[in-house]
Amino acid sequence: MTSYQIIPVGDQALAIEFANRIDPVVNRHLQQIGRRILKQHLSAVKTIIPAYRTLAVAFDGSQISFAELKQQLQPLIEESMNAPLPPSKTWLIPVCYGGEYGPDLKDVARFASLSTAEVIKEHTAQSYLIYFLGFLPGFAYMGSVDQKIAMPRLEQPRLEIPAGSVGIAGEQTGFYPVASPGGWRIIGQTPLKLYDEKNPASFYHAGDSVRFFAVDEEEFQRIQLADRLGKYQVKAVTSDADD
């Protein structure tokens, strides 16, 4: 079983911490541990906060101590680590790359000594695990892109990036659900509305995966219109954990 430690984070939270590396299998076990903790409905546990390799558990310190909660969580963690992983879902996300939709695509191509078409091929060649959500509502931290196109963040972040923008930051890739400042290298944009304030729950979750596919501008406009009218269904495929 992968080693871990449980450490206090102040007097109202603890962290279940794994080795300091981005590992999709460890993260999926971590997600499974989080689900098991929530299913226990422990009255003292307020919430859980997953990240790449840690799971923070916030608790009410007036109900339970760090040592008591640690003792309760250890068997849950070990059961979760030894249990098979559930099937995973992969969302298929359309992206229009380059031009006004992806102002940094040419820079990424120069960085990688590739053509822009080759960068698009690299970015769409694999699925990316959603390690966790954060920064913005529905902002999915995904990885890992091929080392060739793992370009660092901009030295000077942009003041505003359009909603739906798809970017790269090192080995991470992700999309901006709403317009916001940002320093990721923007290589494209999805026509999908990823955040709706009237229905803020995302259709994707940490532990799911995303696979991007390229569309041209005409297809971008068609999908965007259909999506806004509620007539576009985002496709997903489900596969066994070991696939």
Given for the second form:
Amino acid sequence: MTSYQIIPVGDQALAIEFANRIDPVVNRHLQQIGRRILKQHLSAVKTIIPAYRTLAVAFDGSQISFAELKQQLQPLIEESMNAPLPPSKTWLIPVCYGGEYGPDLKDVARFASLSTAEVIKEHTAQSYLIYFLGFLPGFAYMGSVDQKIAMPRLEQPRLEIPAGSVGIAGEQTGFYPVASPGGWRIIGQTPLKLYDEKNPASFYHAGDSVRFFAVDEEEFQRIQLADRLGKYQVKAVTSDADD
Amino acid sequence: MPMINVIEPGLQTTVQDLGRPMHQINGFPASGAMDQQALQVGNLLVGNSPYAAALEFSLTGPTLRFMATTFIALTGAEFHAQLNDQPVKGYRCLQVHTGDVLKIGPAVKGRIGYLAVAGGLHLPLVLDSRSTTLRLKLGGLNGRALLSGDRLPIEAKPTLVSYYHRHAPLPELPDLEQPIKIRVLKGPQWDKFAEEDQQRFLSGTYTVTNQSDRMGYRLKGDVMETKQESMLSSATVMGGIQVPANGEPIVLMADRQTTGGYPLLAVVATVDLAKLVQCRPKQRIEFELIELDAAQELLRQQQAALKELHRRIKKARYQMPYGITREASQRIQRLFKE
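What about the form predicted together with the partner chain, after the form predicted on its own?
Up next: the whole complex, starting with the chain shown before.
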């Protein structure tokens, strides 16, 4: 069984930590542990925050001690790790690659010694697990992209990356739900509005998967308009993630 | 619906409650009151649930006109507040009437204040909270800080039980003349720092800089020299002390990002969080290690004090004087005692 440890993070949070690497199986177990903790409705547990290989559990430190909570969580963790993983949802996300939508696509192609079309083919060839959402609301940390196109971050981050931009940072890939500064290599943009402050909850969650598909500029405009009018339904398929 | 009219907005006045911790899983900052202790006491004093939304202001508070009879309480930092040009005290419940003007003005001591209003501020819930996250234009009043001319919906409350007994002890606020002691727990990456750095952190004096806001307080002082190998991002906590590449510690606050890739050297003990939050720029801080068990014991005591205050106010409904109209008689009674 995968080994883990439980360590305190201050007096009102703890972290369940797995080996220090990005591993989709470990992360999917971690998501499952998180769901099971929430299902228990433990009165002292305030929230959970998953990341790549850690699951933080924030609790009311005046209600329960670290040692007590650790003891309560241990059997739950072991049980969830031995249980089979449920099928995950895969969201199909349209992306217009290159040009003004993906200013770094050419650089990534050069880095990979591929044509831009081959980079697009690589990026759309598999589904990516959403390891966690963080940094910004709905910013999905996904992986892993093929080693060939895993170009490191820009040395000098851009001051503003438009909302919807899809990028690569090493083996990670992800999209920017809101315009923000950032150092990821931007290879395309999705026409979907990923963050709406009037309706801020995102439709995808940590533990889901994403598969990108390429659309041309005309299709981009069409989907964007439909999405703004609330007439575009993001497609999803339920399947085991391509681990 | 009755309103509070904003005459002057103050430096940065926002609507805050206990935040939206459950949505951190989707990348939303927890937000909520910086000094949760002060917010909770304020709500208690005006008879609100702990989840009610109040105004939070920093360094200079707003000037407000009440368009209804209701009850308010000022908590957190100490301000030279005036109600209709008469000085008023913090940490006690006050009745206000239609047309009354409350001028909160600049902070005398401490940094962040709260104005709790009976019944709470009636603004829509966004992701289970009325807290404002400025960076994301989320929650509160249209996701932004107050402006002159804004109107905040409240409810009229002509009476409040045990009004006279609704007061709480003043908190200890940091004094710019004296360095304050803040107790910290070893952070999850404490051991990744060289012993010299750990010593430096515990023996040095740090100063709160101007670059301090609801996301984090940047500190100046001895720089951590240990070079960190890059870390996989993990969850952040309020009061987490992270050390970015330049080696200068940042204390993470209410609007922090939910996850981060910088190592957490230490985490402020919750019992000392309010004290740290109330530090202004130039305040000197000394850190002191505390064990987990001791920190949790202090936290229990702090919560017990809050419960005791709640109990005392509740019990007071059976004590004289019962209503606001009896306040004068209480004053006379006290004069005779003295």
